[in-house]
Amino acid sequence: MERYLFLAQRLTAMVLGPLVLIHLGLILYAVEGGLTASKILSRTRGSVGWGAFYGLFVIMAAIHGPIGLRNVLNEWTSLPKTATLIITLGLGLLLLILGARSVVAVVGLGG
């Protein structure tokens, strides 16, 4: 099992890597270019290409980062591994339902 999270935290790591520098350059986009928030969501309304893009951003990160903090855990606490199992999946499970509800609600595919 070790293995398979190790490959699946390089992995994701390899695909989060562009998204997060083209989120930050629109980040940058928007904030040099003076957008609103209601400039920015008119724009991402109804479009599938954003929908998917951050939809895949949520999707990596919930399964990057609980690795991550699982390791840490193992690590630096004296908690059980089962505990940490129990912690870590729940968080990704979180950060998976809370991401993919905000990508709906920005780019407002879901009604």
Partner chain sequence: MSLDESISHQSLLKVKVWRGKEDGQWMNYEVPARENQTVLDVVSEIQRKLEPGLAYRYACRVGVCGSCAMTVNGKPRWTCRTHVKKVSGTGELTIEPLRNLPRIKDLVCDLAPFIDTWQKAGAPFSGIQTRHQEPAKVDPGSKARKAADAGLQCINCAVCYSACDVVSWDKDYIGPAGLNRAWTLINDARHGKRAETFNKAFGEGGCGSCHSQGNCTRHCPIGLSPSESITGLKKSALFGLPKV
Given for the second form:
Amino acid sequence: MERYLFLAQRLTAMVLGPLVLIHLGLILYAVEGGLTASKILSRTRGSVGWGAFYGLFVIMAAIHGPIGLRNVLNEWTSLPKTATLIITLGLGLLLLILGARSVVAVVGLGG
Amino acid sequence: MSLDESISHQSLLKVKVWRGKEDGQWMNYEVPARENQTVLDVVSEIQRKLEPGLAYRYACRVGVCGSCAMTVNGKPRWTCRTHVKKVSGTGELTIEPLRNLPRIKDLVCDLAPFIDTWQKAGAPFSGIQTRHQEPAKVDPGSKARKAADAGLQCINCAVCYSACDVVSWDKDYIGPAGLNRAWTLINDARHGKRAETFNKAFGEGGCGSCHSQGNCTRHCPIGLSPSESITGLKKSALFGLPKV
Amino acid sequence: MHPLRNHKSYVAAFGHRVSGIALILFLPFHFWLLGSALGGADELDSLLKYSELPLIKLAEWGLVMFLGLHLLFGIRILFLEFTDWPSFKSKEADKRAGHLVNLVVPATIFVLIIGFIFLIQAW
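Here we have the form predicted on its own; I need the corresponding form predicted in complex with its partner chain.
Every component of the complex follows; first up is the chain already shown.
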């Protein structure tokens, strides 16, 4: 299992790298003049491109983050390893659900 | 202060030594500072002239056996090949047992957990051939053989194990020496249990726990790079066993 | 500082970890906030107005910094692990390649620049 968790974390990291760069660029662009919902939504609503981009982002982050947190908990807390695995899976699932919900909210379904 | 006093003051080395077990105390000693003097010389001089009950471990005194490693001014070192001048700019030394291992007495720690990690990494060599067969032909220039050769000269001193932060955090972590050993075996065509060793090196506490801080390589007294062996293992995560 | 942690790789690994923890704790709130747009632009706006509070603004700025740092420290790990990076060959090579490989200085500068632009635009 460790081998596949390790691989999953490194492979998602490789995908996340460019995604984060684009996301950072977008943040710098988007905050200019303040954030409003209409500005955000006019850019994203009905956009297949942004939908795919952030959909992929959510999936990758939901895999990458919890595996990292598992390492932190294993090394910096005395929680048993089954507990840290359950936390990892739970957090991954939570991020996946919340993330999917936010993509649907921002992009909208069916345009 | 008279001239005599100032000279004798300058030529003394102030040494703090850990005495006892986990709940011990620091003791202060002063030994003459000499032109050529290793940390092990200092410990021996304290034991012979000042503190006959001081427990410490050494054997060969020439950097072969790996017995005399201790923590010197906060860093793990082989004391027999560590000159005092190299580590003590201030004329002061603090000497304690290696980190990450149970203490037995004074400067001696229990190496059993460290040796166990070798087993955990699938370390015993397992031959395929019998004595009646021709010796295996191994190309010394092959990529696998070079990778194995690079990690072979380990003297089991436990300096890397003591230097590693991940070992101090996670008692299940195999650590640099065990994983380095696993990598040499995985690249050895004559090892019969390559797949088994590979799986152990990727198991719980295996190479995936390494954070690439490089403390093992930075402190290895004979200049090996467990870091590189561990990244070798990590690189083979995707495609499995390297070709030998 | 602990004698075993007084080097750039430690700073990079520690920074990578701390920024990662901050990001994973922040992410559920981030998703939850964006998800409120399900109720329409007004609902999202009613939450976005809190982002004008100085303390929230500072926290957001910190998170953008952390994202940049985590990315760069992560690139360091990937380079160390999946290329034949010279610094891992020996401690001598580590000394030679140290500045380049640890990315601490360039990472900090890069992120400070991003953070500065972000601050100017958002405030």
